[in-house]
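Here's a solo chain for you in structure tokens, the form predicted alone.
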Amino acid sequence: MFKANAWVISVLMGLGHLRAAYPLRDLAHEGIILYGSQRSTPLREYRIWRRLRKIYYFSSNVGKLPLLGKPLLNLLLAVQQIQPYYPRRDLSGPNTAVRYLDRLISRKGLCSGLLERLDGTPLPRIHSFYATAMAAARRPGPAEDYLLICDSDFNRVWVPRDPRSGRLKYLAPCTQVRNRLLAYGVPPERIFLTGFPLPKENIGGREDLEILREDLFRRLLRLDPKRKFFSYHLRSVLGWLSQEEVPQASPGHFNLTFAIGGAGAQCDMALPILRSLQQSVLADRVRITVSAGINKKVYERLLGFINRLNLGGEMASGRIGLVYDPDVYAYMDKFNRVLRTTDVLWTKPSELSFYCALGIPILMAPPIGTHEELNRCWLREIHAGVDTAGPLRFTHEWLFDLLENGRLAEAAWDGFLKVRKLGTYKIEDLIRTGACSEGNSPLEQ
């Protein structure tokens, strides 16, 4: 077990944020802050969280924000919007995200209980959202402050107003947020490209990554049942996975997880794919598991779903599943257990996106906000994302065509090559040592 020897903050703003800090707990000094939450922050700071987060949730739902003039509205407004990469330009100077993220904290006191916690401890602070990092990095005192990049690509409002002498240091997930840091004003000593903190419970030892190993070419072999990409793979898979052989026999299903975010948006989603392929299921073509998240009401409506189609019998054969905990570090533990026979991971292009250095295929629903946009962009760019390739209803179609061409297979596959999957490991080295190796093969990326 690495020793305990860092703050690990994180909010419950959707899930996004949690899930990048989750697999940094054997660093936590007493535990993750669950900033934000009634239990961590002081009442007369509570109520600005409050609003944020009622706001968020609503603008993940509905799309769009109505036009009122409150500081907490045209901040999250303001943080949506992400200038294009080109033509490379400066971009350094402060945005309106920026000054109304000064604002609230200056004149509302955001972040001050935390300011009041974290007082006198020169422990480092590892921070996965941007508020809590940009009020912690302006107090004065010997504690280092890192900032988690939680995108592929991001706002302006993840870099104070004079990045060039700001102590922030960041992690970056990819070389892409890197180089949007260096367009921002942030020094090139000040950013280490780490990858995005991955689970150890699905990873294995950083030295031999067993456990990933073995679940890909596992998965490998559930995606590609006509073996087309095994014909053009197979010395690279065995090599790269230390197998000797590729089984002849081919398993009868594969197993997709359809991961809804923490706001429920993608609730509605579920009952025509579960309609679609409803037959298959009960043929055990394929087994689906489905994600609520920490949100009962989801599950609820997801069970009513699942009732409604006469497959609650199929809950009890392991043929559906559903993934669901008011607590939401249970919930994390059960999800990231799912994921290591995820065959296929239906979700939006958030956070989960670097989930594929697993060697997970992302089959990416509509994205929600700029962010999402991009992270859609950057799965495409390395073929680690797909497209839903027809209508909900006739997902029972389109599914098996991209499961028997091989392109479900030759996703998971790039995910694994191209994608850094040590973000944990390298993060705990930044820590202990103030320095991270930064290599090329996908094992020690």
Contents of the next structure:
Amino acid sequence: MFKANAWVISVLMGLGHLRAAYPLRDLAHEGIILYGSQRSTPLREYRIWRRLRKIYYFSSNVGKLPLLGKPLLNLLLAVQQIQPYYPRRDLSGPNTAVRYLDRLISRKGLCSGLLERLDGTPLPRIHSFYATAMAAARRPGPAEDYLLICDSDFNRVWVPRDPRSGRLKYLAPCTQVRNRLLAYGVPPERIFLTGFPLPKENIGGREDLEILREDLFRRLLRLDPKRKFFSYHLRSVLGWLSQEEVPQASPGHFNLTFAIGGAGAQCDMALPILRSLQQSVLADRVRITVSAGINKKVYERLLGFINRLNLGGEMASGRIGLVYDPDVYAYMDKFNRVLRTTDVLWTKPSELSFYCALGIPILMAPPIGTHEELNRCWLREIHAGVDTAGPLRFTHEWLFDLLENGRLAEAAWDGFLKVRKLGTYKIEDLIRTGACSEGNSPLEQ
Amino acid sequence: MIKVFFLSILAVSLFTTGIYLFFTLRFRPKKNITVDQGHYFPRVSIFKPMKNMVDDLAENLESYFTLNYPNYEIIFGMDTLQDATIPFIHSLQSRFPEIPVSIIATGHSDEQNPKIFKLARMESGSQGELIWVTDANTCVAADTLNRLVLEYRRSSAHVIFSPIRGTGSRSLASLMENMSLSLFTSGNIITAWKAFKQQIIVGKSMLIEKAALGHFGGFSYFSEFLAEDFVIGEAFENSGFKLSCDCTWIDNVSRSTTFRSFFLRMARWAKLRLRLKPVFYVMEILLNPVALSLALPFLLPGRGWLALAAAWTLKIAIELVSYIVLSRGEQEPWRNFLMLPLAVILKDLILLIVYFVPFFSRTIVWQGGNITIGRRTSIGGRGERIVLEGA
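Target state, the form predicted together with the partner chain; input state, the form predicted alone:
Zooming out: every chain and molecule, the one shown earlier first.
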């Protein structure tokens, strides 16, 4: 067990920022600080956080509003807009969001309660949300501040007004993020290409990655029932995963996990998917797990879909599963457990995009917001993400086509080969020694 | 124009009260049924959350030891084993040794619904396929559980709920409380269910399938809300589980209620209703014809008092029929008849005052503590429930 010697600070704004911080819990002094919650935040400041959360949840669902939904969504997307990376140019000038955040911190005292708490123990501080990092990095003191970027590309607001003179260090999950940080004016010596922190319980030891490799091999067997994928990649798979041969039989059932985001915006998709796959579930061709998050209303709606489709009995037999817990950490533990046997993760391209590094193909639901649009582009570029191949009501047709032609297995393999998976360990190295290697091979990254 | 509009509202108000009467009479308590020994009787765990003494406690509890259902256990949950109800339970245990009984000291939580806190702890020790939650101040007929289980089998519902009959009146305030329960509360429950298939669950009696409850992780799922009965019904309904009400009535014994306790209880329920269904609550004033008719003398100079008297007489007549058919048990004194007109008018005028209380107060005094409620009766008021620090 790694000795706790850093502050790990996150916020509950959806689940993404906390999901990024949770694998770092072994490092966390006094546990992960979930800032902006009623208990951890002074009342005056708590109101600001509550308002920010309301805006977040509203913007996640605004597209569904009748008539005004689309124009409002376009307006919000314009506010979040990320400048195109090409042509390469200096993007270090602050935008409106940077100036607004500056004002919130300096005039409204955003994060002042947090800083008072941190000042007492000058340990390194790892932030998974920009606002706490900006506030902490402005304060003079001996502690180092690290900001973990949670998407494959990101808005200028993640970098302070004057990026060159600050002391904030960055943990980049992928090369594209490093390039973007450079474009925003962050000096290279303050950027660490670590990878996104993934749960250790899904990886295993940092040298062997025994859990990841074993799970992935079993997954590839399930994802390639006709052995098309193996006909191309057999030697590569056996080599990287330290296996002797490919068995004839697939180990277990084909498992689909559909993850609903923290704001519950994809809940409506679950019904047509379940309806379409109903017969396949009953025939034991596929097992479905729907991840409801921590939202009771979402959980009840999903349970309602399942019961109304007369699939309630399949929950007892394990053919249908629901992942829910009102405690966000318990939920994440459950979700990570489910991922071990997940063969396809159907999700909007959020921070979960980085979970393709575990060798899980990402079936991409429609993105919400600019960050997710760019995550989708990134997943496409590395071939770890697959677009839905048809309407939801025909999932029972196209999903099995994707399975049988080996496309899902390919995506799983590409994610494993191309995406950094040791983020958690690299960040631990960085905190302990002040440096971390970027690694060369898929097993070292 | 205003006069016509107001008189129409008053007419609708009286008509709605009449509808309540119709449904409560139509589905009034039925005669005892006999047990068909050929059926399968799923084991039922009767949950009795207790807190101090209530009217007729011994008789109430005894009615649960004399049910003609063959397969059940009773689990009592209380804050501590020093609770004043313990001697009564021990006495019944010795008189009915064939009934399996457990007594659990659950402790108390200020941050959660106290009743749910108890139920969640009682749940772990229960053996039943079905859980029947009933309040300490309820009394049931010998065949009540049989009826509920029959309905459970017949309807394949996962929750069976019941209307409540107020009985045992020995004071003016208890008479008012019992009449309110029998006509207003139960009228709402039955009319909503029979006419609109809308559930209004009152926590005094809920038969719940344990396997269905398991989908929510048990009772603790509902711990953050004070109106646990409504929220349970809503959660089951939203989740596609069936609910049913076959109108197996449960008696609520209120014998020595004072004006103060009547006012506080009505105010407590009103506060919950406002937070649960604000629009419906605002319209509730329309269900009080006695209060509405106070405006008649001003609207109809000359004949206003006559109209008011007519409206009040009609309301008293409706309540009298309800009382005769529903509320009046064999042991109720004849003087209740004499008090009834006064009780009806006084009750409705007090309810008029109670109606305004929730707009000014969110604090509820219950089970020895002050609880502030927010939207949907969430405990703790307006704050979000993001209290998840420390991995």
